[in-house]
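So this first bit is one chain, no partners, the form predicted alone, shown in structure tokens.
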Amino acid sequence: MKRIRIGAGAGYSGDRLEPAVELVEKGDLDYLIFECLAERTIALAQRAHMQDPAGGYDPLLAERMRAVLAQCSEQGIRIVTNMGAANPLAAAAMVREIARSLGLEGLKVAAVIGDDVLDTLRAGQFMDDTGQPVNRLGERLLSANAYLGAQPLVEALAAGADVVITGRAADPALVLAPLIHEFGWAMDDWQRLGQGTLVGHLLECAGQITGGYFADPGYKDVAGLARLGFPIGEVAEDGSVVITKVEGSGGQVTAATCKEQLLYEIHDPRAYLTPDVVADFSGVRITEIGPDRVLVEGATGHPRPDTLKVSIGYIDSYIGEGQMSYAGPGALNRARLALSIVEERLKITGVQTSEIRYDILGVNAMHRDRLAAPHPEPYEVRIRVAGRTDSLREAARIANEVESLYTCGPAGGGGAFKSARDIVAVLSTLLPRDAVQASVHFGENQHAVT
């Protein structure tokens, strides 16, 4: 039975670079994926694109490609990534430039676009997932990106792409596309598409399944986290997969790490909605077959949804934040006094807020006053005041009141930090499939996706 090896080189935009290099050098891969987009990530990328028409792609794109492109080309490893974010065309142009600088002649780099549906949403009458009209956001609306499926990526691979760069595609589609291309699965083979989506879901967060997010000292100990190896999926033609990692790398692959990743972000294991299939993970079987080798099989699927999810990014409000540290005897009481001073000052000066928090980090910032038992008084604490406002000016006034504690507040305050910025939030809506048209671009050449 034919098998291919897919490595996951990143689980989010800021992920480590070395594990991907290790995968290329020692993983005997056929494909390397980089999954780098979250909901807020693409909204922030769209804002960066508006400020700079040549920007808007992943900040680490060039560094990642310089680290792996030459060896991937030499070994015939094809790269699939959503690092195009808000500007896949510019991202692809950047990769071509890097390839030329490395002397890699003839490397085919494809950009997949069509996920940007901002104009469609602005022109139509759509409701978001809170039941409110999307149009109410007006100028605060930053971005709207539909989750593309595997189809355009498959067409890019079929056209010979060595590197495929997308914007907003469903995370599992980065893995599902190579499987469809290599094994010739039909786009309505729901059982295999469901199993392939499971493989994508297991690999998409990279180090999470090799023990990173899994680790909990004394309860779930994991060795070698500073050299955490990223996962490899050995995928068979029937869609079954062995999850493993490079021998000697840090971390671990066990039935437990695979089970945790299987349940990650899954609302209903019987109906995991994706653009390609409604995957059913309720019958999945997980078996340890050797050290750091786990067989995962048994997923299936049902016909894909008629609509595509759209992630909407918008400016929700502004936040002003200030922090200050207190240490030594009486640190907690001085911190409490500092917060009471700031609270009174905001009232005296008339700062307008719609929401505000007064936290002492390490004491009540997470659980507020809900802790049942008293706890020892800490020797050092840090206060944090954060308020939501309708303007950047009001946000800055909150931050300034904390900083002024240096000389106007309790003794011994230090290490002040302040900031004022807008808050980019996300909503979702649904669009009919025929309202979204993807296309594949190879430099000047392009074709629409069927």
Second form
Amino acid sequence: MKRIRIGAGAGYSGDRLEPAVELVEKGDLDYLIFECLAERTIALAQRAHMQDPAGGYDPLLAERMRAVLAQCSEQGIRIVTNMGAANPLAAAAMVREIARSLGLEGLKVAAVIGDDVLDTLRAGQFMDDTGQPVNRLGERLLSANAYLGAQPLVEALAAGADVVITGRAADPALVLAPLIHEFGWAMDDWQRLGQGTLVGHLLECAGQITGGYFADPGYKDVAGLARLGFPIGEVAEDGSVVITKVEGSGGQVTAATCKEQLLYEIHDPRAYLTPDVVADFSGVRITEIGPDRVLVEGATGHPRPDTLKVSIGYIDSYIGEGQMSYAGPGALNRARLALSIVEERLKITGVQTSEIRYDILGVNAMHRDRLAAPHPEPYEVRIRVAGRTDSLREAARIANEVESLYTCGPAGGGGAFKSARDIVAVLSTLLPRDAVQASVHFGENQHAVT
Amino acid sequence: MLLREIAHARAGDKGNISNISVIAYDPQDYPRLENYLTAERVKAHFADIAAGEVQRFALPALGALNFVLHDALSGGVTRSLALDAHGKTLSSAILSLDIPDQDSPTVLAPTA
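Let's compare: the form predicted alone is above, so bring in the form predicted together with the partner chain.
Time for the whole complex; same chain goes first.
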């Protein structure tokens, strides 16, 4: 049976660079994917694009490409990535430039666009997931990106792309597209599309399935996390996959690491909605078949949804934050006193907040008071006040009230930190499929995707 | 005993919703999880954190349960005031749940 080897070179925008290089050098890959686009990343990228028409793509794009492009070209490894973020065309141009500088003549770089539906949303009457009209956001509306499926990526590969760069595509589509292209799966073969989506879901977070984000000393020991190897999926024509990694790299692939990743960010395992298929993971079987080799099979699927999910980025509010540390005997009581002073100060000075929290790091900042049941007094604690406001100026006043504890607060406070920032938040809505038109661009040439 | 002794967990986020998987190390312990870790118990455990409904999905073939906690991420990762805006640390919080030892009658009693 034909098998394709797909490596995951990044699980998020800021991920390590070396594991991707290791995959290219030793992974015997057919495809290398980089998944770098989180919900909020694209909204922030849209803002960067507005400020610089040539910008808005992943900040590590050039560094990643310089690290792997020559060797991928030499070995015929094709790259699929969503590092185009808010500007796939400029990202593709940048990759062509890097290819030229490396002497890689004839490398075909495709940009997939069409996910940007901001104008459509501005022109129409749409409700967001809170049941309110999108139009109410007015000037605060920054971005709207539909989750594209595998189809345009498949067309880019069919047209001979060595590198495919998208903006907002569903994460598993980065993997599903090469599988559809290589195996000739039908776009309504729901069982295979479901299983291929599972493969994409397992690989998309890179190191999270090879032992990254898994270790718990004494319970779940993982060796070599500082040189963690990223995963390789050996995918068969029937969609079954063996998850593995480069021999000798750090980390581990076990049934347990695969199970954790299988359920990561999943709600109903029978209905994982993507643009390509409603995937059903409820019957998945996971079998360890060798050291760092785990067979995953048994996913299926149901017909794809009629609508596409759209992420809407908008300026929501402002957050002011301040922190200060206390240590030694009585640290906790001084921290509590400090928080009560800040609370009173915000009242006295009339700072308007729609939401605020007073945390003591080392005591209750993560899980509030109930779960953080009484423990011995910690040697050191850090207070944190964070509040939401309608203006940057008000946010800054919260931060300043914490900092001024230096001269006006309890004894022995140190290490103040403050910040005030605007918050780009995300809502979602649904659009009919025919309202979204994807297209593939190769430099001067382009063709629309049906 | 703590749930931590027999299971591991991972939390994920989507908007204002957290999902926490709980996976038995030994498949033989899965029935204990299924029996004891009801949606109600998990909702009570996270009473300070999850304001909304808690759903439970069972994956017996994997020895796993998946809990979906609505309205649990202080408005969602993009606008939350929480230090851990993704709610990543909630996976550890669920492992601090006390569960009855194997021979406890509570384990054998039918769940409500």
